[in-house]
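Read the single chain below, which is given as structure tokens and is the form predicted on its own.
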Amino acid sequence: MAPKKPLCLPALLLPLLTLLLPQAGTRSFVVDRENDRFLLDGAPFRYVSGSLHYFRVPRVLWADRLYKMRMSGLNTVQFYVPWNYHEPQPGVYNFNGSRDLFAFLNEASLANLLVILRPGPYICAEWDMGGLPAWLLQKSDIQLRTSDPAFLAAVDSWFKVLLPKLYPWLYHNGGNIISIQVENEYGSYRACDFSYMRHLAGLFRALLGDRILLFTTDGPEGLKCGSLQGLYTTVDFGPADNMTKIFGLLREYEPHGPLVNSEYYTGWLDYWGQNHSTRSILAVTKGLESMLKLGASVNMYMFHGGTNFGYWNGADEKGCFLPITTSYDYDAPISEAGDPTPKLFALRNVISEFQEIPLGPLPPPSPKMTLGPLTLQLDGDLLAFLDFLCPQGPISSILPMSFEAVKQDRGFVLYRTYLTYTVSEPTQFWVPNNGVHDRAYVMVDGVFQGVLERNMKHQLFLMGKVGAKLDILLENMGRLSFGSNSSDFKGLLEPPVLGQTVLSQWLMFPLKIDKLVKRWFPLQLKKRSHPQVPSGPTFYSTKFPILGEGGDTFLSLPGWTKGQVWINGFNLGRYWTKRGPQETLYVPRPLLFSRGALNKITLLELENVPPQPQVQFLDRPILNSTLHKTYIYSLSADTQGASEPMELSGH
């Protein structure tokens, strides 16, 4: 009989850790209403929390983020979940790759951070249509947020299938996830629908049980409408706001338990053609240390930005359309590439004062890399390459169809109709009741002839033949994400007009183009001339080697006007030198090839290339040149500098 072997020390410990450790059903977070605080698993707690959204962040990069927010002495991750972007279309489900929101809760469980969950089904966070998904509009009288049935039968579709994933990482049952939010900011919309308030955290309980700890999120003129009893209270607010007040307003709704500031904002979002938007060290500070000093639970928004990469940003409507720069990198304490700011060492210093902060140094900013400048060839312009973008063809009516009606979430619908008889002379052109949405590139028998742009510009002067081909490629520019949250249609909502001649006969083609980028060149085009400048939609490439192991880096285009640019077939985002104040677009280095395998950079500029098509990447980005400040004046009379928020909240 062989000897048995002697057990092991680890073996032995074995037994006695997992008695020492807390089991799934002792862990507990509650309310602990009679001395306003937090319990966990019956202990006093405090979160000090900070958001970084998934979605906007590569996934190889998870890890690295969610450990410099615990090495900055943050104990919780706050965080959205986007409905659009884990069902694309209706019973079409996405939780692969960067969509896997279970795998970046497996993060955040390894570094050692709890999690405040903020599913929606609205969540606003600056993102396309605040999360909801665009298919939504194609019931045209659908009422967004509302007990409308046809919006209530979707959304309980959706958790039914969300939910229920989510139910093992609740930390009851020996997750992270501490608190889920339901709705969001739900007093800053028109509707103030109880009964679909009600109705959603009726679905959450059925879906979570009763043991989760669900809770609204509102600005201080929000919580009438957007708080509900059996939900806790939480409040959002800035650190020039005043603290004394709006916890006091908080207290009419929640009389006792923990006070709770769910979006303390460390920065600001930006806009196209509006300047940069900072918060001061010193006040972002300060506000979070008379906070801390209360006893109240704080979640800092952004503490991570990340970026809007592809077709994902959102858009305010503030007195005119506002669409949503590229770049989310909020003035954020950890930057858009990920790297340590004056402002995270300053908020450490605030959070070491009231709570123990792991040993150790926050690891350096990542390597930058710069590169070029790199000389962009011709490849064509847009309309040569339709039968590729559109190989189904196109979809005919006689009045134009919105995106939504072709089926069409985000991108490009190109809209072509003939002239029925010759204008001789510059004639107006233009779309009535502001019908386009949200940017309108025009061209004649393939020449350029201008653009149409939502509130801001609403006429060109056209001449063309009998028979002439009118074509307007119409750019959604991002659906509306916060407040009113009306349903943003996008596309030529009206007919055109030339003249007195209303125009019928419509071809729309729905463009896929970042298929076509992904397989793409070089394709058998027909042989003919260019223009020695290009102008109107035209596509623009290069390759190029990166020697030795690169960096992380930023996209500079100087002298281009705006467009989309793809690096080895991934959609890095908008650009749009010619506004600002983004003038560089982030390279995450596991984007590019090292080591002197060729990448490839493709652009498909909208109007005007210049003279020199060169860029070139920059180890430092440029977030903050506005060149073109007229815009700023030219959006609304009443539009303000960057220093503070339009409105007290907006996510």
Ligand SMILES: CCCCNC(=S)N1C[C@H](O)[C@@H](O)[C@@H](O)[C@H]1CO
The other form holds:
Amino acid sequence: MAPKKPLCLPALLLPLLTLLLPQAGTRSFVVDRENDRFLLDGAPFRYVSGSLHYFRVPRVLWADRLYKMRMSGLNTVQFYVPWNYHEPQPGVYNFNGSRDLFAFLNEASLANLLVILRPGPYICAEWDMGGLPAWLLQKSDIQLRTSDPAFLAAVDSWFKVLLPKLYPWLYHNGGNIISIQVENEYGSYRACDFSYMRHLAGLFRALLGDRILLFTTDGPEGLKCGSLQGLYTTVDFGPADNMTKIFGLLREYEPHGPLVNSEYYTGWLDYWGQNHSTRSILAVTKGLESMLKLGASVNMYMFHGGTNFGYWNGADEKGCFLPITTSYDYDAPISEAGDPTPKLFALRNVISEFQEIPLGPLPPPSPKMTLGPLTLQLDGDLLAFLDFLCPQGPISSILPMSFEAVKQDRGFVLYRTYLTYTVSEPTQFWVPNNGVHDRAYVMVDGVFQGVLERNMKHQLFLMGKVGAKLDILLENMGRLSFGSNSSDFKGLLEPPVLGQTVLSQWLMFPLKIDKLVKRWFPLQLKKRSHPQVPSGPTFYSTKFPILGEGGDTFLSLPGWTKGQVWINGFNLGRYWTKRGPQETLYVPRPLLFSRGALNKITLLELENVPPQPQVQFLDRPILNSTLHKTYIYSLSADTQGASEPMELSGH
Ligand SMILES: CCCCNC(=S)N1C[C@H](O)[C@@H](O)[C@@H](O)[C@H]1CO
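One more: the block was the form predicted on its own; return the form predicted in complex with the ligand.
After this comes the whole thing, all chains and molecules, with the earlier chain placed first.
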């Protein structure tokens, strides 16, 4: 059902346009307030929906996942549109390949699924900066998610590109989008800026017409600041919450119309360094059954979680800085590898009590593959490839500059200075005001000295001769996606101190590591320098064939500490074996070459390489490893002294 692309007509002509589109007059999705229900084409309709994020699933697997959702008994799929995934620089738009949102809409249509679309501009989803583009922070005083004119100008510019493209996909225009959410849990944000929400509502109406159902979603505590006249109010809550109480609260905002839970949590997210989260099948199914009995429409968040490939994970800050893991399995009904779980069959049984589900079996789990162990070869330390990693050369400044100031959104920046005097005794090296955002790997003349981490209490002591090179590789571990501190600047935000001396005269090297790794594959760059003893940020790689057809697999990195992985040039995401709870990375079968063709795996190990630099491919994931408690510290004011490790409270 690929509707024809509309002309880009002025908004006032939109209503006329709908009469020209095929089937436009006969299709409708509306709220029937008299009978507390939705009507689809005039008939009573309740959606049973699931969340799946196209930006967390390789495009070649979209159809497979959507088919499984349909066969589970869902009639609708809900997904966000991350602004930062589609507008990498101001005015530069990308809707191609894995970013082709319209191809995803079409796949949903082919799977006979209606769509609930959530374009933000802020989305959260544990996604980097909650979906907002990092380049907004180049105006360092911008007030995100408010009626700040600078923020609204960027929002307007983005939505004037996106929303007209969605117009033909609206249900009443012949498409499959039945409703669109404005912002996301705005009531949980500190600003409570009603002129901002009114601006968004006006913009959506102007660009989408007045027939599409616009709604808001908030937790029970957010309804006051998150709901708005003219937008249908919905709530989100999980199996452990008091449904009766929360729906009662909702009725204070929507006395009539269908009850809607827009995010019924089937599982939960994971943070590096915290225990793996799960939600019981019994609790999740009981809650769904209760809501369906009430006639409520429900979206299960997540129905299929997928993966935070690359650097796309977001973060949370609860005392410690808590990056989200690479896996977004979410203990969801469909696993990260796309396999049906016992939770899915249990939910399918519940759904079948209330509405017809498609006949036929759910597809079985996909074939899995084991391989290895593979021994990796040392390509060289990261510093050896600096010319390739930063071909345009460094930016020089007296004080260190942030990622935003050097226009690097994610990944790594190398900060370099030279000792202007000899430090003959081990001398404390630190960054005031918790100024490491987020992890610093410190080297003196190329020799790894150790790590400083945001909100953690590490102590480093350095020595060096006058003129010694002091290098700090700064890692952006993902921008805060939730909470009030939404302007999460990255980099060395304060000049480091050695003993009593504030270090100045810095060179900043924004590193284009992904470009280098892609160039390596299939080319093998000549080693730039004789590799030193492997320590600190170091590249390793190897090539390997898959003799048979192969299958999905899970990369295990026993003994490695922390870093980034690429397979055939694709950035698979972060690993942090030493911190857990995730110990394996999902490798989708379509990333791999089979029948003997050579694949290439490249690691950037940031800390310490194991004596045996080997990796393995397993036929099952390990997402709940025992945490290494030494890596969990309390937060304290100065964050510079050692503290006793403690376990953070899980969710
Ligand atoms: C640590 C949770 C931060 C708040 N987010 C919550 S409650 N959630 C609601 C939010 O709308 C959604 O995008 C997800 O972020 C979800 C948690 O998976």
